[in-house]
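Single chain ahead, written as structure tokens, the form predicted alone.
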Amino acid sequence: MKIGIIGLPQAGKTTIFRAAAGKYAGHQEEKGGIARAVVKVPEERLEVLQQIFASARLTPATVQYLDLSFDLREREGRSKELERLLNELKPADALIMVIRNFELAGLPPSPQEDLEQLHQEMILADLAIVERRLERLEKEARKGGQVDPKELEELREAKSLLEEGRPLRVSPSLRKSPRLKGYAFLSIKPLLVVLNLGEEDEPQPLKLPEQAELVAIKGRLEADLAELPEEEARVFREEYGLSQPALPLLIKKSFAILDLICFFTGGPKEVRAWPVPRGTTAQKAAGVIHSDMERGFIRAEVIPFEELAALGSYQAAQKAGKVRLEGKDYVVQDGDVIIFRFSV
């Protein structure tokens, strides 16, 4: 899962990036104006499963955060740089939009104005891509060339939505279209708005764009706490009235906007978390692990995490008749512990 972090200058994008990564980052790098961090998703259930299976290794799910240093408002003379950076966002599964809600050099925050401005810039950037592509396709069609009529139809629908000032993510058909996957549309991606607060600030009410989620974070404080030892950070959080670190909160919201769940696999060598879209079937879930498992799928042995944890061992769960045999069309649930049987 890749998530791009965007925002207006001095909104605190890099601060939120630091808060999101912190000590959970397995790998960080910065190159060409882009900071990347591969972050291990905190998952308490994995630690329980490691004890149950006596596993040598614990492998959590990961999220890659991308912090891109560019301003969508500054397009003049920077088209190539902007295109390069937008291309970096192509594989992103979702976007985090950071909005300033703290005083900056005596300048009070204007979160609603900033949110509307940045969201409008995303729509304008998408509209420019759509108009260029439509112009080429319509010109080709007039010459009698081969043009995909479905692509034309979808681009015209996209143009209509964007001209109304609406994001492309409001259209389920456009979101799922294989023909539009190659475009770097920003407004088609799930959106999480992060209201970046100062230490003493309270969140202001915001009117969100369509189909966007909101989370408020004291960014600078969380970034500093993320680098402290866990016990020290816990004491400071209690003093500031913070219930949990920023990372689990961001992960939880990120999973929500992407409609993801996690299933688990376990054995002596490894216990592992596997994020998949909600509604994924057992056979497709097997393919997330390895394509051979999907092709040769026979059945899935399934037990919910809570039942396995209560019984204490897989053998006890089998004896109690709690391990179910499910076929390829079984819809995987969050927290399912699954052993796949397959033949190649």
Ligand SMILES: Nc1nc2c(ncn2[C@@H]2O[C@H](COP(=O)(O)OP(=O)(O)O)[C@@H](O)[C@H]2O)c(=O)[nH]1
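Keep in mind that this is a model prediction, so the values were computed, not measured. We call the rigid core the largest set of C-alpha positions that still match within 1.5 Å between the two forms. Residue numbers count along the first chain shown, from 1. First, how it differs from the form predicted in complex with the named molecule.
- Relative to the superposed core, residue 269 shifts its CA atom by 2 Å or more between these two forms.
- Taking 2 Å as the criterion, residue 332 counts as shifted between these two forms: its C-alpha moves by at least this amount when the rigid core is aligned.
- A displacement of less than 2 angstroms separates the C-alpha positions of residue 63 between these two forms, with the rigid core held in common.
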Contents of the next structure:
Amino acid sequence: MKIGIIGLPQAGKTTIFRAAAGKYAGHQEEKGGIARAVVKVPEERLEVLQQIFASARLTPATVQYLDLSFDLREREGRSKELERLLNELKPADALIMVIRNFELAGLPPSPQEDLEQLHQEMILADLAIVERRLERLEKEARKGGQVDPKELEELREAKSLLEEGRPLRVSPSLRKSPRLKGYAFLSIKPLLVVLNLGEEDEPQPLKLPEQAELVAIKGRLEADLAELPEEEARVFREEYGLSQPALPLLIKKSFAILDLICFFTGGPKEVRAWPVPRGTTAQKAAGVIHSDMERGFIRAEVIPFEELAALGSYQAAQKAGKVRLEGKDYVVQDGDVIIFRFSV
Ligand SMILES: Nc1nc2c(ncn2[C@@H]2O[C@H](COP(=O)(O)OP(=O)(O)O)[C@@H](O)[C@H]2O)c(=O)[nH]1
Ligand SMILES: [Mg+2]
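Please supply the coordinates for the form predicted in complex with the named molecule, as a counterpart to the form predicted alone shown previously.
First the chain shown before, then all remaining chains and molecules of the complex.
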């Protein structure tokens, strides 16, 4: 899963990226003006499961953050650079929008204005795509060519939303549509707004675009702390009366907007979180682990995390009759601890 970081120049995108990547980065690379970091998603339930299964290794879910060294600028400057940016963001499953809330070289912050400008940018970028495409399809239809009426209908729905200044993600049907996937609209992606506070700032109330989440974070401070050894960072936090580290929250929230659920597997070697889309069946979930498991699926042995944690061991859970046997069409729930039975 990929999350693209966007924002105006100097909003602190790279700072936020470094903060997020600092501690949880699996690896980090930079190529063609894009930095990528694979970041582990903190998950307390995994630690409990590691105890229960006495697992040697703990493998959390990950997300990949993309930091682009070019920016979403105002429309007048609409350039090759902007086109390139939009292209690079295509594969992103969600977006983080960094909003400056600190004073930059004497320039006071204007978070609400910046937020609205960026929102507008996304709407206009999408509208341009929709209009171009609709024009072509309508021309094609007039010439008697093959046009998918469903696609036409969806593009018209998209156009009317965008013309009202509304993001495409408000429409569940458009979000799900396989026909719109290829367009990679920006406003259809889940959005997390990150309000990047200065060291002394308190967050001001912000009016968010529709269906967006918000995290406020002292970006530079957290980025600096992320580079310190854990113990030093903790002492520093205590001395300065800082609350919980904000990074786990940022990472968790950015994972949460992807609307995935996690099921878990556990054993002596490894305990692991497997993110899947909501609504995934047991057989498909098995396939996420290995295609053989999907093909040779027999059944899933399932216990919700809470029940297993309460009983304290897998044997106790079995004895208490809490481990359920489920077939291939069972819809996997967040927190299910699963053993798949299969034959190859
Ligand atoms: N005071 C303060 N400065 C910040 C903060 N975050 C970023 N900056 C500064 O703002 C400038 C731009 O940051 P950068 O992350 O490069 O922005 P980008 O252009 O969006 O990638 C740099 O000089 C940062 O040190 C912050 O939370 N507080
Ligand atoms: Mg940058």
